[in-house]
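Next up: a single chain in structure tokens, the form predicted on its own.
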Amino acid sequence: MSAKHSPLVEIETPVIRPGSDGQTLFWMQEHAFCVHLNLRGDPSSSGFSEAVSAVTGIALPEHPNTCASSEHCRVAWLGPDEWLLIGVHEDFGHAPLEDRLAPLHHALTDLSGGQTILRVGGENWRDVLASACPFDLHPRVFGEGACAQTVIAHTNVLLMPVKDPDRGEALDIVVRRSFADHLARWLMDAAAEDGFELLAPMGSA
């Protein structure tokens, strides 16, 4: 079995580059090799919703731009009949959910090899992202329990505010694997004046 490689494999970590005043006001860490599943189905079907809840422990978010979490995974609303499921642990698998949904009209696609998560935080993370993201990231309008599909540095992303267990308030950026290196380097460049820290990747979200 071939070894897995992070899309940021060409960026040597960790990196600490203080800003002009000697501080580091932005940090970033890849949460690599998570399970990413795209799910489509009819949320008005009780059987569909119950099947998903039985595996994930989560009631599917039905309101636009919202997400929900359990100890097993996170689920983000992408459209009226579409969600992204992200396994908190690498052993959160495709098979149990497919088995539950097999009798029902649905589509379940494993995107794990094509996406990754860049978690960012620090005192100035909103300022860093605001320089190339049109979405309003102010905490009054975008906090925990929300999600948003938008663009950062010409890259399509999904944003989800989170609480990092070690560093507090943070933001998860779900990005296609082929754009992850570009986005990471852009963020480091944008944060250079304030100072930044690029942490070694986590093996799971």
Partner chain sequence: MTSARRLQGGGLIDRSRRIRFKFNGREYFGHPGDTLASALLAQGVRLFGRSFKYHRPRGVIGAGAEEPNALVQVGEGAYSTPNLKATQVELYEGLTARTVNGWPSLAFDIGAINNRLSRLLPAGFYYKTFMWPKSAWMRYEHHIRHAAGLGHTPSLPDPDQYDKRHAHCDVLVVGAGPTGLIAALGAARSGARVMLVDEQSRLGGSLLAAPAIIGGQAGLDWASEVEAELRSLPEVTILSRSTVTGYYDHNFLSVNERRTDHLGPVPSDTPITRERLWRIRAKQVVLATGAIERPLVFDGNDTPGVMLASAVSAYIHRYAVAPGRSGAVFTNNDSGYQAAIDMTNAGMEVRAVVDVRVKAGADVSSAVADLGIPVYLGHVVPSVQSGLQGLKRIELAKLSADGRDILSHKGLVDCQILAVSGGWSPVVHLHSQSGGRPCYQEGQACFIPGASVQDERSAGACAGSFSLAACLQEGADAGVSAAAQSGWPGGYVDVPVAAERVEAALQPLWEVPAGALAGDRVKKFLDFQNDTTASDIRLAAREGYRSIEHVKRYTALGFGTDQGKLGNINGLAILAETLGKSPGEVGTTTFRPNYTPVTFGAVAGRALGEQLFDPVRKTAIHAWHVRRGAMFENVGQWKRPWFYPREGEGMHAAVNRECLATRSSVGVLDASTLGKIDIRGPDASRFLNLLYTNNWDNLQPGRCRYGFMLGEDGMVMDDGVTTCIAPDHYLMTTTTGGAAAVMAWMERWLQTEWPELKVYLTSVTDHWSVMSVAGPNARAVIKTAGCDLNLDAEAFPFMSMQTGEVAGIPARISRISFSGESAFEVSVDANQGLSLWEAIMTAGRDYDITPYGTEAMHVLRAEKGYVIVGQDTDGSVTPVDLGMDWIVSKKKDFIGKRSLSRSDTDRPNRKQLVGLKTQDPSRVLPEGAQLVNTPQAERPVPMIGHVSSSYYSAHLGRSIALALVKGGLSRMGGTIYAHLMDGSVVPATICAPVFFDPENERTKS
Second form
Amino acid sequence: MSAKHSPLVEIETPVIRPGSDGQTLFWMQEHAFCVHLNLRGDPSSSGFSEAVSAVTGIALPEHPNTCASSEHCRVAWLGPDEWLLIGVHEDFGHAPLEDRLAPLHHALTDLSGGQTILRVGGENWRDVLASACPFDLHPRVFGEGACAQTVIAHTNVLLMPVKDPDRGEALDIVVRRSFADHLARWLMDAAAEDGFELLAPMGSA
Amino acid sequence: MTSARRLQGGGLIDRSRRIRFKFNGREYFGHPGDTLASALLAQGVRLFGRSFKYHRPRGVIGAGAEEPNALVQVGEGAYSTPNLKATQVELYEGLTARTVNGWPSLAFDIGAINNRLSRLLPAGFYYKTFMWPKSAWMRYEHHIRHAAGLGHTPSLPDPDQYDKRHAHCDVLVVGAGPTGLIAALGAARSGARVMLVDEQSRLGGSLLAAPAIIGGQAGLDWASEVEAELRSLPEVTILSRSTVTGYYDHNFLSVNERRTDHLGPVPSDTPITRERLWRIRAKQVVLATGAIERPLVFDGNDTPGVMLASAVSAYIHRYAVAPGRSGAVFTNNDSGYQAAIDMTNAGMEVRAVVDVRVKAGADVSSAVADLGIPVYLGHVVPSVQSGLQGLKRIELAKLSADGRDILSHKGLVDCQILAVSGGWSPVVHLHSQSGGRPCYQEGQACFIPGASVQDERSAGACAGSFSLAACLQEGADAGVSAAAQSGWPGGYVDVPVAAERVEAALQPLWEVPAGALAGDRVKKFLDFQNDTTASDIRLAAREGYRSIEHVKRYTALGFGTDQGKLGNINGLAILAETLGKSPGEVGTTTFRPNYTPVTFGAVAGRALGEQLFDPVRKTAIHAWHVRRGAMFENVGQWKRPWFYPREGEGMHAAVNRECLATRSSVGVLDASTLGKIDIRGPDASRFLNLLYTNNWDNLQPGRCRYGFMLGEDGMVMDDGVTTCIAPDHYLMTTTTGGAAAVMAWMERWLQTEWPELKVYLTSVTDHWSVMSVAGPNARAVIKTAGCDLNLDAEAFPFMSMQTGEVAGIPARISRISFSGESAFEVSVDANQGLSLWEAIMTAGRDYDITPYGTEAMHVLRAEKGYVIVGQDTDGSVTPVDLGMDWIVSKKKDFIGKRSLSRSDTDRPNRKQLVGLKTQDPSRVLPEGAQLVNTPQAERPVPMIGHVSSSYYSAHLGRSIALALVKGGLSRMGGTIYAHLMDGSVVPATICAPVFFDPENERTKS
Amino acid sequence: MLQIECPWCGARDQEEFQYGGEAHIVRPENPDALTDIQWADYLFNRANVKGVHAEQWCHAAGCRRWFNVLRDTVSYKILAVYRPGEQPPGGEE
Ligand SMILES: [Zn+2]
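One more: the block was the form predicted on its own; return the form predicted together with the partner chain.
Below: every chain and molecule of the assembly, starting with the one above.
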């Protein structure tokens, strides 16, 4: 098996750059090499949502802007007939789901090489993102269990508030591979005043 | 230098600290809390600049954003900022400022000759004089602009950083005077998300400039308590030094926050942004923007020393500056009297209160009487006299009952300061920008907000309520109800008691008649910055202008950096009088963003430079290309390797080498940027039949086909190869630049026109790393890298796809070629793209494998006559024009088909794709060169086409070009001429657009 | 900058959307049966109304759904949003 290179492989890491008051109020970490599966199908067709929950153990989120998760997997609503399944481990295979969905009109597509997750947190993460994101990130309207597709610095992203086991409240940004480097550099620039910390592993190889 | 005019006590300044600064090269000092204007006034400076057109000496007239005269250039070198208002510039240690238009010096100004010639410079003078003949304007313009000169732009790059911030709130309160403060408090106590935005360095608004008692305590103490409570609430955001500059659709407002200007230049390596442009979406808006006092319009009303009455009070109370030794007041309403009281209390000798009205309000009358100030009711100041340092004395005259004539000259009164008040203009700018129509209020002689169009309400002085008690009540109501309407009903606030004065009504007097001392150069200014006078407005009316919008443009009224905050209402009222209408009938000009100027830096924010201006998309192999020294080309947002120069190698040498290596051995191209769309469902081939011009019914799994997509207008929109993976599963490739548009286009047809088609689309562009290994040794390289498939041409023919492994990595391998060579296009999960690329480079070492860039790719494909959509097509080219009728099915419908038989699309003599060979084979035509039929032609020369692609082909040893030529397909072998920019004429022979291997023997091998 | 209510995702900033021109223009069943003028009418001619305009928008940076919007082209007020295939509320066209 040859080496893998994540989309953020070019971002120098780990690094700490204190802001104007000597603090770092923003951190970023890449969660690379998850399994990303795009699923399209009709949730009203019989057996569709059952297939998803049987394989993932998660009830298919049918309400817009919501996501659900289990220990190994997350499912995010992308559209009325579209979801993103993220397997935390590389062995989250899509064959069992493909088998169950086979009789139904659907499309299950592997995007694992095409996108990555940038996890951001720290006291000022909302302010840093607000420099280029028109979506309202206030915890009143956007908390755990929610997700939203929007733009940051002209880059399409999927946002999912999460609890980081080590660092608490955080946000997962799912971004397309080719845009990931731009997005990370934008966020570092936007966070310069607050100071930022890049946590290993960024761009794991 | 002493502070001759600084008061001993009072003011919101810190006397314990001195701040040194320079104005026009001279050293001064002030204190924290000062503005540039207040510090200079404190030291007796009265001359602040020269006017734009007549270069008349000007002093400071206001104390805030309305100031038209005291414009300064602040800072040096790259940090220099033009046209700041001295009334808004906060002092910092070492500040340097210069007058913007006092060339060559403030005291002796060559431009002042315009003042002597002013009879020759009426409204519209520049239009009338210099626009004829039209061609001469360019010559005049330079000199006029130089003479006009409003500051200068710095010539160095801006070293400051700027950013933007999106914000969302339930209630946005604009203005933190008493109205805005109480509104914000009433709203915030509900728990709503409240933003309070204020232009000044500290909250308080009018309370900073005038004494007031609120709820039994000093107004500023009350304001501090409110501010403290607001700051304690977690959902409240307060922005100071921040101006709401625009009110746009759907309650979207822009705010320019000035974060460091009061600190002076910030070193460029400090990560602090100078300004931040807020983009706020508010559920509800409370406008509490206050009102701006109006000047009175009389001869010489621009003389330094003539100031707004409220500004005089502000300098005394806020900055502890008495702007002169002696003063007088000229007013048409009660509020002007306050300046007389304040001046007296500040130790100035107040020699007259001149009131247009025959009766003043009881409270102000008795207050002034108590101080022994003489009051002249029914009088006016028709003119003033001035010396080198500004105002010396005013003329006093009795006004006729109808206000049209001077009845008698009453003598002169010596004074250095004349505080004027012509009433108040509510700041309705944002209401108007929101779509509201201000309406005229006869009683108060001002425009107040009309009906709300968006979710906004105005409260306090900006709604025409000028008493403090009314402001507090309206502010409280507005804040509480705005919160409730945004979904937060729990707001509340007790309205504290404030003293009310018994007032007499204002008496409008839009223009003071000329007095006994009037010479033949009477000048009553409306717009001080543009030197627009009352007579300019009347002249415009005489010349037939009726609309205030036209008069504005003809006379330049309101075009300055102050946007007519002082002069516009007076101007439109004089126009109304001249036209025999009411001001309400004439109406205001449109209030447009921005309320005050915004720097370009703030508009740009962080979106600067190569990295952040626009997303830079990189492939998984990007780092390798960088290490290899590639030059990059922007293709859409992608960075693609353009060519890989070796040490000392120029572009042409590199491209020639890359082309020859590919044709003779093997080259490799990073093709990952091509758009890739996964198409799935039982109706996939039906859908492809609608999208593409050719037939897709019979494509077998594992086979690939090239297709053209047309717009419904029949013009080529995109092209690419689509592979059948299974009967209900295809993988489409698009052009690099067209990927997103094609995906959106396909989804649109599926969602809106053919929802019955069972097809799902998923973009997989980023998932696959794609590399094209091309050349006679391509097969050998793939074999060497290790592949579990039979790669022979018979087992794995051209235009087919198989899945297998290359170098141990699962891959899709396609026999497709854009180079005209035997090629293997290998696609792998992009996480392993770099590994595969490196494996192929290693495997190709013995074959001298050469990475090639987009330029070599262009040459190779042009040798084959393959078009590039967007280069050889331009949205007006059909497949038939490209000589590719074979790809257009006659049997089925597809998008754009009907358009191919439209009379224009179907006509002969359309521009058609041909090849060109220059008769001198070394001569490479420039792309875009226009083609004509004759070497020497009389103008106008009929253009018959243009060169769309042109290269030197190292393999063929000559230049080749593709061109679109009228009727070109029937002109094979003919000669055509390119007329170039340098005057040379290059003859070329028209030929078929395929220069290399027309039988496709190589691609099939 | 408009704020547009995506029928699925809710109110979002205009930046997330792509404009698609006039709504309810149905592709002719049989284009070959049309005259050039009839085809040009479908292809080029648009109502260009001053006032209430039915138009298509795509939530491009969101759920990627196309939908219809009734928007006043004078005030820019959005009066309604509705899904493809649905008729505008109030039976307006
Ligand atoms: Zn949506």
